[in-house]
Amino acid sequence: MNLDQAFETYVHESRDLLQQMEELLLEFSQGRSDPESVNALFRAAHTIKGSAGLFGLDGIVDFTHGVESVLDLVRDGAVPMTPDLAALLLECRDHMAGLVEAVAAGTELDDEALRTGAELQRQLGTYLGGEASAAQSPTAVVETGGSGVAGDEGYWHISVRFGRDVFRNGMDPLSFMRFLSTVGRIVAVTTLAHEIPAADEMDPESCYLGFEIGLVSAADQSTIEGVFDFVRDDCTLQILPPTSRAADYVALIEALPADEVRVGDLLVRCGAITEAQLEAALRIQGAEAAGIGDAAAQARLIGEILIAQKSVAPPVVEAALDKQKQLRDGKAQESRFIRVDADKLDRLINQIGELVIAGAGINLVAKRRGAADLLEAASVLGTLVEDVRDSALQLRMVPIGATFNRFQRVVHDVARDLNKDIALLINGGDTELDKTMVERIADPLMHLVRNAMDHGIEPTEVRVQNGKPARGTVKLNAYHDSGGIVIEVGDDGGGLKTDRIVAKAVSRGLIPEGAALTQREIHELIFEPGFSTASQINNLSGRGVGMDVVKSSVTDLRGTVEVDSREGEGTTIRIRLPLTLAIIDGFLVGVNDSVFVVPLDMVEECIEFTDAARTEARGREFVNLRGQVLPFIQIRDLFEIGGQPARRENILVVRYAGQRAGLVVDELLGEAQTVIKPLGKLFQKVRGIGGSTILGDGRVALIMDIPGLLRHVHGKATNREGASATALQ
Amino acid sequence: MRIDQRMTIYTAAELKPRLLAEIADSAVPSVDLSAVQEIDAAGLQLLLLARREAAAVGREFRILEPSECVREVLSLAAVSYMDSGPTSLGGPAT
């Protein structure tokens, strides 16, 4: 993995981390607090912090010190939770979010945003300064911030060996000592002085030293390497960090020249083993080593005893178990996920279309063939070539949730811009689907919630005036059916006033004067582009592009969307979604030697179109399914396929989003897995096709538009009833 | 002998053959660093020079009356001194 992949991967995790902070503190905005949260937000803000420190973003590390640190606060249970800090909290969220992007765009930050940061930063500082020093400058918050901090301290031991040149360079060796002091407690230091030459030798003006130091500090490697940046390429730097285990001292010690120093004696003067510990290890390498006699092997010797006996110092040993267990913790949660190329995703997607396509090849061959063994092993294959493609497409399929959980602070932010009170509910967050969709569908829901409170939810007086509870409720909801999912967005608002969306319309010259409309048919106006019944245009909405844009993104996403409205009661817009892209479970149909592809979901069933029913229809175009009204559409006329009707004529009856229909084809052909491809652009207009395929012979069939030809078909049946009611008049 | 001057990598070539001559010539070697206004490693490394230079011919090298700006160089880098008033400047031996 590369750089810049690395840095990728971690402004994606930030992000991740920077949405969960959010929904957590929304929820203590609220009023609700667990501890568990606290400690949610707290590991979100160090990994953040952490992890910009490896790639050395200073601003993103300073800043989020001081929210790490206040939250470690909250934590220990120093500082209370309160709504004002959460929201304080909140705003710094939004500050790391920030600085996150101008990172990943490659960008700085502009001066006011970086004021933002500072006088966030001094509001940490208040509930910073209860604890240790009372901070008097945004900067010192940080800097003070990290030593006040209790449990996060570690133990880190950092081995130094200075270049020669180093002197020469206008360095002194000592400064980064007085320097390192100031992110942690220096607790032991040995300085080494045993490469120095003989006397005739030493060039006074070339630097010979080392530091061994003990560091206790809740500063990250990072930070504490930072500190030698300037010396970086004249020095040789080893830092073990709290979490070291026994293997890593070990490797210290075997770096160190062995020869000239007693490694015994330097971990103990280091703070990494106690003197008892270093005099039992001795003792044990004296019996072992009274046979070999060898001194090298010897001074080699009294590490590894120290480990094999685990005696290296209890603070250290604790210091590490303890930061290991945390990260346990968090990476037993990682490792259930893994980040994958979407590219890849859709390539298997794609291979396991083309899977569907061949095996629909052998399932025709068997049929043919008439070979009972062979149909057997086709359909065994074709079940499981079904289970792969739905597993793969199981693979793309995200719960809706996070995309609602967004709204949260939308609906949070809104409401106080437009002085209203309005809450969020949420259900079925875990309905799943089609990742392209989530991204695609979160613009047009963001409209539609924030045209819900602006719009949709009366002001308080208003409400309270109509005996309604001051508090508006929006409310997002996503569940499955017919093999699509449905997404919701209502509010217990004012509803759609009818007569006032006549009368824009009218004015707007979308409807003639007069016009007789069905309630549904007005409720669907406001869909048409430019229709805005805002009375004053605002920033949030009403901009007169809404709407139709909505319409249009989710009619290019296959979808529908209809609007359920009472007046006084609230509005419902409900977003009709196919659950999938790519590929489907059809039905294939044929009409003179055309097949077309019906998506099975919207199969309802199939009947025999009798002579009878015929006659009964003469020349209309509906017949009687059981007592119903089935209107039907004659595909050979619909596509203008000519040829002469088959003896026998069948009726497909379709239903999508409670409406019904039949389409009249010449033959059924059964079900067949379908993968969906795109239509050219000169096709994309067609009406009643939505896409086309290839069947398991090599043939194209194309598929048919149902929710498109229901329109068509109800369309004109309105028209009719229209008519009707004009003659009756 | 004394040091009167800063203790630096400017001084360092200067400073390295008077404190090997101490060693060599007096039974008790010892430097007097009260004066000293300034050093920096290199000035701390010839300190640990004498200290092991003196040691390998037997004796024990002195710092004596470290000044303020000596002694934090001292702590910071945990090396050890006499830390005794003039009284002691005879010591034993003497």
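Here the rigid core means the biggest group of C-alpha atoms that line up within 1.5 Å when the two forms are laid on top of each other. Here the structure is a predicted model, which is why all the values come from computation and not from measurement. Positions refer to the first chain, counted from 1. What changes on going to the form predicted alone:
- Core-superposed comparison between these two forms: CA of Arg161 displaced by 2 Å or more.
- After superposition on the rigid core, displacement of the C-alpha of Gly117 between these two forms amounts to 2 Å or more.
- Annotation for Val67: C-alpha shift of 2 angstroms or more between these two forms, rigid core superposed.
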The other form holds:
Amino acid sequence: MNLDQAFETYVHESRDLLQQMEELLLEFSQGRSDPESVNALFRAAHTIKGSAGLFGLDGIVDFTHGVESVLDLVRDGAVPMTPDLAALLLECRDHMAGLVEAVAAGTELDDEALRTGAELQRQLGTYLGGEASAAQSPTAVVETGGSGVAGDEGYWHISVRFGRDVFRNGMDPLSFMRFLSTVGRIVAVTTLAHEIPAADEMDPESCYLGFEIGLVSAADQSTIEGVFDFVRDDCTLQILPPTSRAADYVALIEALPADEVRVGDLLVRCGAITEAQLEAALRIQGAEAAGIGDAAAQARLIGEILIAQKSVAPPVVEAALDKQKQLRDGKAQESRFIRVDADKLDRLINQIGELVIAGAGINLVAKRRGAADLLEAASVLGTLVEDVRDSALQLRMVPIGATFNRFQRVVHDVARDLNKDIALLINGGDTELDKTMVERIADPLMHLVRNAMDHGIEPTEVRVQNGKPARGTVKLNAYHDSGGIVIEVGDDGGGLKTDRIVAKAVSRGLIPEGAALTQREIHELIFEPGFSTASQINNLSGRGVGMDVVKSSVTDLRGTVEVDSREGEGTTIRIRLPLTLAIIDGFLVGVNDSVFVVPLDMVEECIEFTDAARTEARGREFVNLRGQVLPFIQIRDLFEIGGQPARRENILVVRYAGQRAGLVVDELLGEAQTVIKPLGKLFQKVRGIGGSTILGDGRVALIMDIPGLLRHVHGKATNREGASATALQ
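What would the structure be for the form predicted alone, given that what you showed me was the form predicted together with its partner chain?
The text that comes after this line covers the one chain and nothing more.
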């Protein structure tokens, strides 16, 4: 791995660790914490700092040092993890993220970001104890002129890794060691030779060495750094001042190369112990293992012996064990996963779509010729294509939980802005959806969550007066239903005020005064462009922008939006989406010379539209299906298709979101794999059509929009019921 690749890996890993820190801190801000979570938070900060040190990212190292110092006090129980501290650390985490993104983009922080960092360090200092914190913070050293030890001799730990080209650039690593002895007394040197390759692979002009150095000196940090000025571009240097604690060794351990090593070797390589200390501990361990006959206890016993001898602090041994586990787990993960560019995956899906169409054409030719061997080969090909299609689509399926978890931070920040106490509950995070769908649904979900917090959840005092818990709840839920996915955004707030919605709609001319609307039709009004019942405009809502965007975005994804609200109890907005936008299993039906596709997951059964049923349904748009009323649509009439109906028509029974209806067609043509092709702008608003596809014979078939057709059918049925009720009054 070259330097650019290593740096890119560092940026990706830092982003993952920062996301982990955010999730943990959000839990702490809600009053939930445990020692293991604190340790995980500490390790994440240490890893970011230690890895940054390897790339000379001093800004990240300096700032993160203060964060980890506070976390170290939390681990020791000296400072409690309060919601206020969690909020401060959350802001620090955001600043760390800004630092990482700045170095990733190769840019400098602006003045405002620098002021923010300085203010955050000042606030961290209140937890570290004023002067003591200044001594512990590398940033504070810079601000006070770089006096690391204030004139008294102290023990400095220097970690240096020389670059491959240091010899070619005319530098001798040992000369820096000799120069270092002029500013202090070198009391320990450990040579790191683990990167030296086999003799036949070694380049005599390349340097493979690193050193861990113990230096007793009264010099300040800038003087010691000055020793390495001429080689700073050809080495990675870390200097731990005398005030450093076990936390700094932990950072060094986590920044060590990903080699398979034992715990004792890790401790030696980071400089926490010397070779002599390790050899002494191994001798004790060998004697104990021989005495109890338990050679498998070696790793555990080494750590225990070193702690008992007070050679190393327990957190350092714990970090070494964690590092060893990470290395082993990392090697296992490397063998299981590879990174694939999303564009390559999209191209694969498109090519498989064309393969599906070509396979359908071959199958059609085989049927026309009637050759048994050709039919059998076409059948095998069709099965293989279907398997390849399913496997390829599965590659693009990702859990929606990652998107849901992002809203933990949104809820935390918005709740603070609104001065409300709100918790987020997540269910169904492991529900999988097409990657493209997940990316495009994130913004609509953001609108819904923010609206639920601003409009839905009442102020704390109002909730208490109404007998509700002081803390409001926003829920995100996802599950599979009818071959698609359902995403719910719910709250336990005040619900939609139907009278205010109707009054606003009348004032804007959306509905006539005195109009008789069903509950569902009233709720649908909130999706009208510019519609809002908010009495005040703020930075979250009130301008009527958002809900109409939600509906249009979901519609573009071939989905639907439903509203279920009870005044005083809360609101749930339900989004129904197809699992994928690429390829589906379809059921072909024919009306005269036109062919339509119905998504197979929505097909319930097929029945014959008998003469008796046709006579009974004359003048009505429903039939009796085994004692239940089934509304139906004449596809011929809906799309104004010419010609005479077939002598024996059929009804295709479809179901979606708990509603059923029948589609009256001439022919049932059977199942087929369908590649979804988008309609042009001219046809995007055609009712009842959701897309198109190409059949094996080259003809174009239209894909039916079953959710839209069901809304049309049940809307007509509701209107008929309302008209009948009015006539009876």
